[in-house]
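So this first bit is one chain, no partners, the form predicted alone, shown in structure tokens.
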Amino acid sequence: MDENNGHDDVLVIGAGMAGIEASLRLALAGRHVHLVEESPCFGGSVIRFEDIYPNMDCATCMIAPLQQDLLQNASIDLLTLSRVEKVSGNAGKFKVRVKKKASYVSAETCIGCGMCFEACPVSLDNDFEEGMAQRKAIYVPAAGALPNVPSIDTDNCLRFKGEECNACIEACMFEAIVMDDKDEVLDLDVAAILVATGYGLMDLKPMKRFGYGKVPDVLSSVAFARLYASNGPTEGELKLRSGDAPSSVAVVQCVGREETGYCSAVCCLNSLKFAHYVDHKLPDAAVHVLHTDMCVPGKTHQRFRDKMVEHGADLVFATDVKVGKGSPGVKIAYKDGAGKAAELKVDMVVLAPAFVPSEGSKELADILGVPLDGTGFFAQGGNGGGPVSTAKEGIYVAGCATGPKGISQVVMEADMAVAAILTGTDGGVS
């Protein structure tokens, strides 16, 4: 068990785009941070896509240079494979717990050669590359990933289901591989917390009118963003489940609006994009964004809309959307702007599932003794306080934890609850 006094100490939850920008800002200021991440990379949903709307920044350009920093920042703990799991005491005393849970990886002398993926017998479907590409028990979840350290998936590796496997151990020179790693649990004094936990995607397999997992080439926009993406599961390329290219997509925006009762709010500029992403890949290709209503809030995001129908992007009112098998391709039933039935044949659909709270929002709401909306995600503004204050002094939200949101507004939040912390206000406006 790990003691630690620091009173001035920072706990983080979440190292997303707005977990790294606070930690890095509370180090800058003098603080030291604890920053936890349940899943064995950081970079939340950011290090997923390859360009960022309005302007089409390049994400890794953006986020990358922030997570050498932070892996560089000594003021920094960067804690992975961890979850808080205890809370107690009050604003500038808080006790907390945190499991972290071993990776039998030493990051001390691990180079990230990758010897030990080709050696590993075991090959699963890697869920951050939405099941396009396989991965293997011992893995990174995607290239370019940080920390560039592999950990091992227990419930998969042989070695840990009984049988006799020693295949990555043999494959690494450096010794690398630690069989009898444990798991630990950290005791932490912290002054202040921040929840920066951002947000999960609707499940789409249960809407079955959507036709996600039955029909082929029927893909969620994370999958089409991987597709899209250098380091996804294609290199870059546009293709079919056939290997050919598309001809034609077209993107359901909307998707489980019904379901969670709100507008996702950025949803729709999040998909517009997709219009860029074939236009540069493949020009001649048709485009069709069907939607019931567009949210493009502010000047910038209506010149981005505009540059978007520029790409060629064909915007389609539509509801009771239905997806289907075409002969071939795939058919979209729907009711047009006047009521009327109308159909869509394309190659390829792309999903815009709604942005719904993340996984464990409850669990650790509860453990923090803060209160949720009524929607699931994390409450704003207890008792009066700003945007970035909770109902418990002391602890603070910020991004997507609240509700989905853009990147520079997820950014700008986090500066906002880095100042409240070292200002020890409740983040509102005086």
Contents of the next structure:
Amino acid sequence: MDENNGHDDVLVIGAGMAGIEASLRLALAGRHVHLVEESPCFGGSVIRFEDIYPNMDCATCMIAPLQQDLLQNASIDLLTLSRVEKVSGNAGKFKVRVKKKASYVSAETCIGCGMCFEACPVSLDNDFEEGMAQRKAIYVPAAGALPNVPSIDTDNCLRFKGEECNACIEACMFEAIVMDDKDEVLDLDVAAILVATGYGLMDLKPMKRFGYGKVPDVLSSVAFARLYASNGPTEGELKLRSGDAPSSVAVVQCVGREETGYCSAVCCLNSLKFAHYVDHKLPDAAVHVLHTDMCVPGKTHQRFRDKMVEHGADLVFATDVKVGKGSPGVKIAYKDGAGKAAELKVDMVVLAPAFVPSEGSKELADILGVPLDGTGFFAQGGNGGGPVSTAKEGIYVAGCATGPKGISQVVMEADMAVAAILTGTDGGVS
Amino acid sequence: MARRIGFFICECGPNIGENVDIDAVLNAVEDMDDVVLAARFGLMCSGPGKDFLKANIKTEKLTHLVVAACSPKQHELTFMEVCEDSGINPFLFQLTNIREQVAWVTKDKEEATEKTIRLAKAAIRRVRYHDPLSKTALAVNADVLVIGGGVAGMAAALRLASPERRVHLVERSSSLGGRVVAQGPIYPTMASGGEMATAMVDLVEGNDWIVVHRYSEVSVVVGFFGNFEVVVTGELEDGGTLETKVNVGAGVVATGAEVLEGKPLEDLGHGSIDGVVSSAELEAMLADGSIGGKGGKAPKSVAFVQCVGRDEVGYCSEICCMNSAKQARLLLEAAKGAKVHILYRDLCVPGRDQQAFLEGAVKAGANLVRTTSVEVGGSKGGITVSHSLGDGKAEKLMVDMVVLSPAMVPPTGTEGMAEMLNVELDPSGFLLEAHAKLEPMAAGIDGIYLAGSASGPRSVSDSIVQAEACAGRVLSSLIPGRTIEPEIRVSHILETLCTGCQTCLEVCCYGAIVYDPMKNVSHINAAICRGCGNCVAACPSNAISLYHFTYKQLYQEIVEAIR
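Given the form predicted alone above, produce the structure of the same protein in the form predicted in complex with the partner chain.
So here's everything in the complex, that chain up top.
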């Protein structure tokens, strides 16, 4: 495939939905792809959700074939635990420096049996599970994460703290633990670069009115999604901190919309999906969705909304939402559609925070020499091109790196970027 | 030649080795018919493991291979490659999964061993009945058919056309440009839609690799990805028609959407009350200068009514809130101090830039009113708009003009188009995508793509993104000079048994089966079939079978598994 000695290689930054789609399509077209991912696994935000609206497809199953293709594709170098450190040059001939952190596990010999993490004596909060479960110092973020090869978190491994510990080395029957693994620096020549770094979620703590971190059983949307996930911390049981099942759940929309100044496009549907989650697992529990504008754009989404209402979801127009401790449970004060003060008492509150630029966007933009826009997302079309072009020729951007959007739009942008890269011109007309 | 089957069990380190009595498995299978070797190895997928297999294939002159190891997802291809390298047809191989399906889940070792023996015997028995299958390569035609000459169709055509790839752009009307060509500024950039579309028309007309078929419709599409035969029927000036045959490898459907008409609008006074217009009519007045612009007049008070027909169609048309915000801005620019109300149900402004754009309209003077129901009536001094507020109270507005924002609906002819292309419709009547999330730009038929509002209401910019995504798919998979390898494990019909009942046609999801009335039999196009097996199960006369999943193979496998 590498007929041009790397001169038409492509660098894709971020192995979420956009990065995976673009990498697979570019590889299919005969391009060699270097796919750089900061975390130890690929799949991005999607793999945290078990089901996807509106058809309730299992997200993990949905993207598993793509992940499998990625793992088996000889034209794609999958660089996990990696970061882009330096970029120079211009379209057609960029020089890129990537730093790949040592994982201390040989991907060639490891079979992913998990004996090493069972043996590891260290235990700490698993960020992937929003701290609701523990992981070891040698770990994969969640069952089913791919590649199914653990890595050592050197901040927490006893050996890296100077202590004596051979637990994982002894547990591994395949001698796959490589303690003298070294960080690598890769210098790549690429013709084009695609930024597919996705989004982050608004930090809930500073918005004190929502009670996050203070009031028990007030969760972020991601935490709730993990509770529902069968590979999550409760193996799919929706439960309160006490261990009991909630008898009522409220999902609060537009958390942080005032601060960001935009609508995050997918949260209403995501919250309706949460109503389905509750209905599915706890059919007797009440579900309230507190919303401002119910945003269900497109030909299928209102049907999904209507179906959730049929299934008993209580849609409540609510502004000025304040979340506080109830006795017991959680109390929500809000203003209703007529502007009158109202109150709701529930066992559990799920907050739907706004999408924000992913961490490190500014740093990466500086390295690439492309601008961010006023909201902190990557600016689109600065080169007079379409929405997947940046101010710099040869550098493209797709997916939520430019703002909140749903999976289908992300995939379309990824394929648009592929079209632009394969024809060597920026998307042009809009 | 006699069969010589080799059976190999992988210990997968301790994963299988510690949970299954491997010697017991080897003992149980070694006397089976045609088994000439039963052996174990520590890690079969490793380099030494593959070499071990190759060496044994050679020395034992094996003709068939069975490996008991992990999931086929992990290493089926690995061992099929070993077969190919060793001169065995890769389909004379069977992998049985004794790790994920036994060692990792069956805790009791005796039980696990017993289960492994059953699976191993089933695989061995099955492989005896395997047939060698070979890949075929088909040459592809890289040309592309684009149906619809609006911005989506033109964007796809412009991206795809090249000296190696001709594009046939088929447009029903006399001219290219679609709806956008008549538009003024479009959100969010407020650049002129008309100018943009006209510039695209010029590019298309100046492109040597795009063949534009005007006054034309596509009347026949048959074939499969890489090789479609298309008939384009054009209308001649004398009233006659001209049929042109073109061959393409893929098609892009960019037939757009229409705006809802009729009762929902009439109920709000459209057609009966002066000054009640649709958003499209206002767009035309803004574009031709009869409202706003130099010498144009401008209403002093306007009420936009959103979601007209939303209940009837059952969905939100996505673009109307933003469109009304834009038109409000234009009206307020034309008549400073005018009163503009936007009566909405739920504001739909998804994404990074939309809310800021809407707020721009509010800053310019637009008044957003959340309401649950609206009535429009005529009166002497203007138009009365009564609507109810959140608290159930009603409010009355007197305005000069009412702008109705009707739902977007599938264009006439969509059903026929769907039938011709064998593409399904969704419950709203738009063309259905192959997968709402992962393949929103593709139809369920390989090689047919969907661009713009053909698959649902879309803004101009989103339509272009989708058109470009279609192009991305075509450019990455339909490459001039390359061949494509169709699926090998496909169904075929034994003509002598077929009664021509056509049950199979009804259950085929891929349009792979055609009925031949002359011979009264059905025929499966192997290049389209994906091997799902629906037709095999449905055929009442057992005339259909699926290569590599024949009745005999499955029966023999099951007999051994449940013995």
